[in-house]
Each structure stands twice: as structure tokens, then as C-alpha cells.
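Single chain ahead, written as C-alpha cells, the form predicted on its own.
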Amino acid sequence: MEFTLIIPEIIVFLTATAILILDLILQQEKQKKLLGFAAEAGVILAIAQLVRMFALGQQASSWGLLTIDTFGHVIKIILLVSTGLVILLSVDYFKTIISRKGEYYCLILFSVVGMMFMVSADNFISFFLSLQLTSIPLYILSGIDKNDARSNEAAYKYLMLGMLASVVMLYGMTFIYGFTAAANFEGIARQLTSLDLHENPILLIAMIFIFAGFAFKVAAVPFHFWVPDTYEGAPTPVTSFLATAPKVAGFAALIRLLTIAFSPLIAQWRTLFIILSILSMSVGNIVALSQTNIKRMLGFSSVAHVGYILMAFAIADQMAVSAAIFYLMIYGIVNIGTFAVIASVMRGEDHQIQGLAGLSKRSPLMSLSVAVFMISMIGIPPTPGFWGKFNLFASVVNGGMTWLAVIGIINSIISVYYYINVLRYVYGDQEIGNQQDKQARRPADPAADGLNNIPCLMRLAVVISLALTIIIATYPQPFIELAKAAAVALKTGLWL
């Protein structure tokens, strides 16, 4: 039966629906915590089902709208692990900030359902509907804290620019449909094979429109303007969600679209992604150098990481795609871990980097976690970030673009400054922060800043992220093989 192919999506959807009902039943504020546990249970159950489907090697097409394959299974597991960590982080963080907690978990889960469908979509119709199911809850989540003016501003900017990006993308899809009379990716590929791009330049414009929409969704330059304000204004758990899950889903959908539907036009879109990659790496790293707010710094840092991943799209062979998937695994875990630390130690603050001054003396666990996550983002061995960048740069060199890998390495060197700057405050004297910004100075008494009573679930989110980071650093090969299996499963003529 076709519905057996989408059991994980059904589980997440039913969990979201059940949370809405439970929210009406549970009247006392103390009982609302159960909503977070229910959401976590649904995510874990969906992960278990995906692991089962992966082990059985279930692959099929559903209704001509979705392709259920190993590639989708792996990406969905990454999405759900990231979501599980975000929910874990949110339970205690939103204890007093928002009153309608059921709506919060419901919005996260409905957005994840959209992402899961988007990853499997092999048709413009199913893809665009999934994209909207993903995006609309994200707009609301970024402004979930109605009492915070910055959160409201973040939601407004994200909504306006997101709507524009969706319209532009849809406009490009209509052009493609007009030329090919097909909405299915494989059907589009067959029709594009017989079309001459020089005789039909509108096809190039249509591709640019579609890629512009994707560039917004993954925050690539020059469509990254929403990132710093939205990351800064949204509550930290929401920021961690925005920084990971939607990007993983966006890149996965883009991989399927490019390697299947647009594979006949590979020469044209390779050049475009080379430009996007160089711009994203360079602008993201250079602008991050001057940031004093850690959430804005991480926002521009994420733009730079998008540039690294886009190098794989410039190559678009099996090795490059598997390297990109492996990098997405690492990127999700390390980013959520970083934001989990920020949520734990900088609650109710303006998130200035100076606020971390002297953290090592007040919380060894949190300072160690920050160090591991920052070093991993730089790509220093033997962290997962090193293995991720090594595989990514190796795939670029193997694809004959050594000069592009050199640009990536130079940008990684640039990033050392602002990542190490964070550690300078964490492991430096608390007076470092006082010298630059007296208002940012943290109290010396651990009880005064609440570090000795960090809620256990927030601490657990940090510990799990740290443990996963260490596991991947120690045993990277199983995860690399998992990424290779996902890439091999793609039904593309580029390497089959």
C-alpha cells in the first residue's frame, strides 16, 4: 500500500495533531511540559521507522509525486535528529517566555513534515506544496515571542522576503513547465535533453529564478539579507532550528532537482553555483569578522558554510554529493550544539560575545562544548568539521577545480579569527569583556548568572550534541559510508 511509504511523515503529523488536542486538555502550566515530551516521543518514533526502512532498503515511487529512497531516508534522519535536539532545548527555555506552548511544538512538527515531503519530492507540484508547508510555520516561529520587538521584526522581514522568493521560484517553474509540458523531474530531464539553450534563452532565465528561490531558502549570497536580523531576533531555540533543518532540507531538494531534472543543463548551472559558492564563502566570512553579537556572527558564519557546501554543486558528481551530505550531518549537530550553549548561558541577554568572558571558570562543561564546536567549525583535525571539509575539498580537487578548493581553504583560514575570538573570551579573563564593554561584564558569582542551575534538558541537549560531535570525530567512516549510500541511491543519469 502506498501509505506505508510515508509512515514517518504520518507519525510526525499525527504527533502534531495530538499535541493540539493535549494542549486543550492540559490546563495547568506545569502540565504543559508534557507537550514537549510528546513531541520528542513522536520524533524518536519517526526516526526508528526511518532506520527500519533504511535497513530494509525500501525504495519506491508514490503517486508520481514522491520518490522514497535511501537518499531521502538519510536526509530525513538528519532532519529529525536536529529537530529532536531543538525540542529538547525548547522545553525549559520557553517555560515562561510563551504561553501557548502547544502551538510552538505543533508549528515545528508541521514544518518538519513539509521538509520530509520536500526531500522526497520529484515533481514541481509536490515540491512547491511541501516548501510552503515548511516555510509558513517558520515565519510564525521566528516571531513566536510576541513580547519581543526584535522577534516581531525578524518574523516580518523573514515573511516578506520569503514570500518574494517563493513567487520568483514559482515563476521560474512555470517557464520550465511551459517549455517541457512536464512537472515530474524525470519528464523534465527528458524534454530538456532535446532543447537547445541557445535557441531558448528563457530557459536560462527560468533556471536563475528557481535557483534564486533556493538561494534564499539556504541563505546564499546575495539572498542572505534576512539571516542576521532573523537569527538575532528569533528566540535562540528557533534560531537553532532555522539554522539547520530548513537548510538541510533545502540542499537535499536542490540536489534531487539538479541531478535529475536539470542534469542535461549541467554546464550552465555549474558556472552559476561556482559564483554563488565564492560569494557566499567570502562575504559570510569577511562580514562575520566585525560582528560583536554572537547570533549575528553565527548567522554570517552559516552563510560561509553554505558557500562551502555549494562547491559540491559546482562539481555535481557522486563523490561531491556524498561529501555535501556528510557535511550537512556535521553542520546540523555542531550548529545546534552551539546555539544550545548560547541558550543555556545567555538567557535574557543581548547575546554579545563579551558576555561569554570567563565562562571557563564558571561552567567547564559549557566552555568545553563551545571549544569543541568552534574548533569543528574551523575544520581543525581531528574534529568532524575537519573530516567534512577534507571530503568536500577533496571532491572539488577530484572534479578538476583545485583553484576553487584553494579559495575554500583561504576562507577557512579567515574564519579562524572570529571563531578563536569567541574562545578568547571563553577561556580568557573576565576582565577582557569588561575592557571592551563594561555593560557586557558577567558577574563573578556563578549563582548570579544562573550557570549553576541550567535546566537539565538544556544541559542534555548540549551533552548529546557534544557526544555526537566526538563520536563522528572518532569514527567518521560509518557516517561517510552512510552519506555515500544516500548519494548512490539517487536516480540520476549523471553517475548511474
The other form holds:
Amino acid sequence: MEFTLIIPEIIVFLTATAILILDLILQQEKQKKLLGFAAEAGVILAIAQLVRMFALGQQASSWGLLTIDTFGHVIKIILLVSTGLVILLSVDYFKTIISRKGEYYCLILFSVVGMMFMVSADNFISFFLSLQLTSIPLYILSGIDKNDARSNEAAYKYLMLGMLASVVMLYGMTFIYGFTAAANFEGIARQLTSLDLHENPILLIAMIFIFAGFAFKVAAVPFHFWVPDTYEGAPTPVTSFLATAPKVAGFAALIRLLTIAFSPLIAQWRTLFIILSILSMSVGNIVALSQTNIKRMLGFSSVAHVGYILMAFAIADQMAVSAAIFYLMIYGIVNIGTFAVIASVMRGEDHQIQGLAGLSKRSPLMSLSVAVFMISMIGIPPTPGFWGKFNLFASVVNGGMTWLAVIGIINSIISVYYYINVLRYVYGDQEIGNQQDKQARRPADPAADGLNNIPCLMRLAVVISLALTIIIATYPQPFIELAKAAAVALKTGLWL
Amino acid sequence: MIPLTYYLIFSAMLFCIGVYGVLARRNSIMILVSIELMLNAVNINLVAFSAYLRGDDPIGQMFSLFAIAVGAGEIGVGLAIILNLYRLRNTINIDQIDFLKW
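Give me the form predicted together with the partner chain now, not the form predicted on its own.
Every component of the complex follows; first up is the chain already shown.
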């Protein structure tokens, strides 16, 4: 094993440690902004190193714990880009809210290190450790606003269900280990081919336990109960982080686990994922229709998006997996962009959708961004969301499950209602809604109301996501190729 | 020598008691304790499998050590969050932690 292969992880880890020390040295509150810039610098450095490794095509499997390959490089770049945007968003958002800013950046970076290892893990031990390294900082992050009971409650609910999910998953892993006498993915696959599932039905149960843990991590129905509460209660930049990075990492780890370790059992898990995906799409979209809080609504909409991505696992060929990776890229950028807008125009409010009324008059840039992001989430043609959904549905039809794609399309049509509803408030008249709505809207608190002076870093985060969205909309081909390269790099028996 | 099945049944029972505790208890601390019970079921499974597999496979024992350490860290964070919630809300009964509802 050469340490050069995990340099990106080492860079992020050292940055996190350096921030802790820097936090002690910098005494004045004004200088604390530097911590955010230091975190940003570390992330950018790690992205540069990953791009270099991707260009060189470095691959290695080592220690029996980690596999470094192109698939990992691509996913890690997605992870780090979204983390960079979240950090950009946080610098001004948390200026007054939390007192110990060093902790915040350090926890975000530790969590990202966990995710990066999780993407590379090809052994139950390294996978479990990196999963916990990802989750534990996330529990603390969602409760980072210590004096806010809502933020705490969000952390509490996430923690309780998260611990339960990880223990259930671990219990499943022990049976797989017991029956195959191996903990690394390739060894498990070798042993599973020789085991007869009818003689060992417990293997199926163990597999279901492991998937339950994953379904919790990526928030698929019926394991999504923490999503609306945690999304609503957590501070908005943390929500944007929760909604993207852990999901991307969770899906990547799931792809590696399914296509390598569980590839002999494909007939069994395909059925499971069909059920999970139909449930997630339908429940997510239908419940989102009735939400009045925009963060809750986006929580349910993300459950629905998870449902679309899970369709790819129901097919599980190379085309479907690359479509899922491409969808994850788009999902990440669009979601961070949306939450960035919410964070910059709705500080110190209770995040009702009515709060966005008349935004187009106050800030044309922000309302344009909301429009682009919402249309992209629906998947109307010129936007990246369309390319993502098109690829995904095409791969499902290609895999011979046209009826599943039809369910997906019906669900996309349902989702039009609640995404357009947001735009109705943003672009509609100030007078929209009845008297009740107006009363619900709290009078703007002059200190918290930054509507006319959105800090430039938040503006930058929105503009970067908007720019990336537009780039993917106009030139989707390189990104599709990137996702394809990632899927091809997986050393799986399913498409060799 | 005690057969492997006995260990597995014991750990399955422990796991089920833990699940029952999580579902039935209303006190957050008791829920944490129940989750810890489930974690112990996992560890018994790992160590039992590791001892009975061909040639004393050490991976299971190693895995259980990691699981214990990580579990302790998780419980630490959990207790801190519950403590902070108690300071703000004066309760740790999960039925009363209901600010976020639709």
C-alpha cells in the first residue's frame, strides 16, 4: 500500500486538525472567519489532488480494506464539491449563531473524511468504521445550535434512529461474516456463489438487515421518519449538507456492496429494491404535496429523488448504475443550490413557503436561481434534472422494466405541483394567498432580516451552484461520460 | 463444547429484548441502554462465529473490538445530546419531545 493513494483523505483530515489548533490561536471573533477559509482551502486542495489522480487513472486495492479506483475518485469529487459549497454557505450564516466555529468546520471535515473512506471501503470492518465516522459528526452537526430546542430535537431524533439503524445493519453483517468466513467484499462474493440460499434462508434475512441500515442512511421509505424532522430542525447549511453528501456516499457504498459482495444474490435483492423504490417515490411525492414548511417539503422531495435513484438498483446493469451516478451529481448540486437560497433569504424565520412571497421583487438573482433549481428538480427539458431523469428512465426501460419507468414518470408529474407552488409564491404578487397567510408571515426582524444585504459568500455559493447547473444543462455529455467511466471502473462480476 | 447454535439463539434473544426496549420504553436513557443491548448481541455473534469458524478466524474478534469502541463513542455523543435536550426542555421522555411535527 502506498500512502500516496489516500492523500486526499489525509489532506482533509489534516485540515480538520489544523482548524482545531487554529481555533485556539485566533482569539478575536473577527478572525474566526479565517477558519472557514482554511476549511475551504483544504477541500479545494483535496479536489485538485483527486482530479490529478483521476487523470492519471491511479487504481489499487490494498490492505484488504480499501479499493482506490476511478469510481471512488468521481464520487469523492462530487462529495468534496458539495462540501465546499456548504462551507461557503456556513461562513456568514453561523456568524452569530454558534460561539465555537472551529468545532463546526472540524466536524464537517471529519464527516467528509468518513464519507471518502466509505466510498473506498471494500471490507465490512473498514465500511462500518467509516460509516460511524460519517454519522457521529452528523448527529452533533444537526444539533450544533445548542440553544435552539428545535435543532436539539433534530439531533436527538437523528441520533436515536441512526444508532438503531447502524446496530441492525451490524447484526446483519455478523451473519454474512459467519456464513462466508470473510469480511472483505470479494471474499464474500466468492463464498456466496457456493452457498445455496434455500438451505440458508438466514442469509436473506441478514441481507435485509443490512439494506435496512442503508435505507436509513439514504432515507428511503419506510426508513425515512427522521428526514422531515431533522431537515426542519437543523440549521439550514447543515440541512443542505445532510441532504447531499451522506446520501451520495451512502449510494456509492451501496453500489460497491451490491455489485461486488452481493452480486451472486442479484435475483433476490433486485426485488427488494423495486419495492423500496416504488414506496419511496410515491410516499415522498404524495406527502410533499401537503407540506407548508419549505425545508420539510424539500425533505420529502429528497425521499422521492432517492426513490428514482433506487430504480437503478432494480435493474443493476452498467447503464443503470452510471445513470444513478449522474443523477447523484445533479441531485447534489441542485439541492445545495436550493438550500443555499433558503439560507440566504430566510434567516431567522420559520421557513414557511409563504415567507418566499414576492422574492422576485426583492432579489432577482435569488428568484432566478430558485426557478432554475425547481424546474431542474421537476426535470423539464433544458435543465440538468431532465438529463438525469432521462438517462435513468431510459436505462430502466432498457433493462426491461417499462412499467417501473412509467411509475417514475407518473411520480414526476405529481411532483410538478409542489415545486411550481414554490415558484407561485416567488414570482406571484405580494398579495398572493389569503389574509391568513399574511398573518402567518412574521414581521421581518430588522437584525435577522438580511434580505437586502445577502452576504457575498452566500451569494457566491448560490452563483456557483447556478453556474454548475447551467453548465451541466448545456454540456451534459462530459458529465455523463464521467459517470460512465466511474461505473466501468467497478470490478464486478455483473458486467465484466 | 457448547454448540454454536446456543450462542446464536442467546444473541438473538438479547437482540429481541433490545428491540422491545427501544419500542416500549419512553425514557431516552433506557432506549440508549436497549440499543447497547442490541450492540452486545452483535458482539456475541461476532465472537462466537470467530471461535467456531475453521481455524479460529481472528477477523470476528477484531471486528467486535472495533464495534465496542465505536459503540462507546456513539453512546457518549448520545448522552451529550440528551443532556443538552434536558437543559432546554426539562424532560427526556420521548413522548414530550414533539416540537417538530406536521
